[in-house]
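Starting off, we have a lone chain in the form predicted alone, written out as structure tokens.
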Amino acid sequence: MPDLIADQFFNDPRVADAKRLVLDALREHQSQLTGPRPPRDDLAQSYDDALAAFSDVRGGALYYRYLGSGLGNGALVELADGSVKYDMITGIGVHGFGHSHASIVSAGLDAAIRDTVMQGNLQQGAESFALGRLLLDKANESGASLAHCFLSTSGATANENALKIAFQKHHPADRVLAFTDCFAGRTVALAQMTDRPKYRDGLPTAMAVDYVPFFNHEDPEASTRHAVRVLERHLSRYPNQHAAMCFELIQGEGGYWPGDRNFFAALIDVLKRADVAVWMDEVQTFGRTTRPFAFQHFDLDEHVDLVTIGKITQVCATLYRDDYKPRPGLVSQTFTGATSSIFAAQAIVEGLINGNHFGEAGRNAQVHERFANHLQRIADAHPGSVAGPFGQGGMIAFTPADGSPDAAKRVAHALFDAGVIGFITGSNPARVRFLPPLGVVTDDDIDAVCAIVEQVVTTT
């Protein structure tokens, strides 16, 4: 069968010739970003007077000092004030294998020749099945019974995906749970779920929500029990109205807290007896563990019913099982995504397979092991700077000093300042946190990452 018009274009010489070029050239310059450098003091002004006027298009000011000059090298950013950082949040896990990334540059590059920017309701390309078949695949490849995939240009809309599949499921059930703590997204159903009562500060409310205390580390036994209990009461106070409780199986802006297969089960278990959807949201937490789900870290195959994904695939999505198949007209987007992320994610999810990321003794655990250690290592010589625990595979946090909300914000931007940018989490204690770029970040990045935070805590 001849190609078509479109594969003679995508394989023209001097489409690859023009391909290369870039690479090359993308490799001399970003080769000069070695480490993290301060600002360029003949910039500073106009530096200053960039963020003011964005602030003012926004319509309020960044949270840092941050805007980026388009190029970096691995872990390291630059800006375009002339400064360069380690960048150990990449855009709350967005940014999974780095900045300028080759690989990552290349799919962009075979994005932008297509014809097509945006994807979507009407046409999409063959990319877009390719990329939901691999996710199913991995999905599915230990137990659970995902049949279906559907693409999303966010996280939050992925959820919203998710909770209209569950009600219509569900119907008439109009309640869900969620662990106390959780953050689900900021659209208007979205933050009515999520336990932050600022985030719905002057929003009419958008549905119920009966919320269960997450594992506590420090009595996993008790813990499980009361989670049961509260359950159960919610349950039995509504009964069968309840479409589906979310899982936060390791708590992302509640404070990076990791949960317990058996805590899990447990709930489960009630869930399943009760006619519950369970879903397991994973915008945060997907590739960032021992398997390339978190559901699967925590051996949960089995139960799952639908689960979102997004952030370091840059395209999101919705998965779900066949039963949980929704009726024409309830789940479609003008945009599932955008051509650049759908090539970027299936190079991204390709880059961690084939890049022996998961599994005990895999790059993921190794980067939480290098962390943990080194910050266990300030806690011990430095009684009072930091404390555990230091979350779970490549999410990292510590609590600095008293644990305060000023103190985690006073070292995190003074971490920015020094060369590092990290964010905060949680509320009670307030902690600093990192999403490091796990395809790219090196030992001697962590070890230098470290070398910060210690000289920060010690003198902020």
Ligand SMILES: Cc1ncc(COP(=O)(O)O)c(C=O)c1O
The other form holds:
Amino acid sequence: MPDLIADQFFNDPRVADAKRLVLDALREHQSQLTGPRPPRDDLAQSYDDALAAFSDVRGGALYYRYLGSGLGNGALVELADGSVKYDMITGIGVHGFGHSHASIVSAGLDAAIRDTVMQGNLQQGAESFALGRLLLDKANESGASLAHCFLSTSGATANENALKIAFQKHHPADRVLAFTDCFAGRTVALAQMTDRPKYRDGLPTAMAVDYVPFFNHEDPEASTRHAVRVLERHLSRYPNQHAAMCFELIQGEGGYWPGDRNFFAALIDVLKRADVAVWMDEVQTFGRTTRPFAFQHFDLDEHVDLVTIGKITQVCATLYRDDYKPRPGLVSQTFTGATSSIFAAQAIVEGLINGNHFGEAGRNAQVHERFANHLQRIADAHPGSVAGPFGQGGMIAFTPADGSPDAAKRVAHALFDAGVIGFITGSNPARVRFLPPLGVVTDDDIDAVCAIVEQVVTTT
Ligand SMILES: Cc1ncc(COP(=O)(O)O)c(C=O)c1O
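Next up, the form predicted together with the named molecule in place of the form predicted alone?
Full assembly next; the chain just shown is listed first.
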């Protein structure tokens, strides 16, 4: 049988030549980006004008004066004012292979010659199936039993789908459980669950949420006993009314506090006895610990009913056990993702798996250790400048100065001006965090970034 006409096109030597030319040109131009650079004077006015106009169009100022030029080199990104910065936040955990990585550009070129920009419910490509299969295989490799994977375009949509699936399965239960200081997304329901009053200011109460205190690393046993007691009280106050508990295993927006296996296992034990779904929100943690999924890192595989992922995966997804399969009509949407993001997702997940990122001595752990060692050295050399703990895996944080929101914001902006893009997290204390591009960040990058951190925290 002859090849499909599409395959004849994709495999046309002219297409391969064109791709090679683009990638050669990319390599040549990006190699000029070798370290941070200040903005160019001649671009200052047009950049200011563009930022002001953009703020006006979107209805609010940008957090940083960041307009990308469209080119980068590994952990370095060029901005439209000619400056070059180390991107240690990567769009809040999205660009796991940094900027202009050849494999991601190549995936984008492959996607660009497909017939449609978007894929969705009625128009799926084989790549969506391949990605779902890959994610399920990885999720189930050490004891989980997740049968299905439904793709979507944002972490919030993946979480909404998890909520709907859990509610339908446990109908008429209409409450959920979550940790204090959790972040789940920005829909009306998820803003209700997210433990930040500011994020639901003016919104109607969409759903009843009961909070369980998170793990306290300073007192593991007492905090576990306390959390179990609080959970049991919620369950007895509202018998059979909870559909799911959402677990953010390393609190992201809440301050980069890791949990602990025994703590989670104790809560899960109570939830299983009460027939409440165990839902892992891995939108931020996926790909950042010693295993692809953080529930694997914490050895909770066999307890997981639902898992949501996003950010670094480009395409987001809800994975769930077969006994949670929703009835037709509950979960659907026009888009599952852009063809380019579905292609990039495959490249990124495979890149992480094949790139020695996982395991106790894998690259994620090495990146963490190098950052943590530098931050501890800075804390020792300049008491009061920064404090730990420093997060876990590829989620790195430090408390600057007195931990006030003002201090964190001041340091984050001073870092930006000095050539390092991080972000803030948490509120009590407020912290500065990094989500470095794990797929490309080098030891030299980490050393250079931490030298800038040291200079900023001792002078800001
Ligand atoms: C743990 C967690 N869940 C859900 C979300 C929401 O994802 P998105 O912003 O893609 O909707 C986020 C985003 O920061 C997150 O960190």
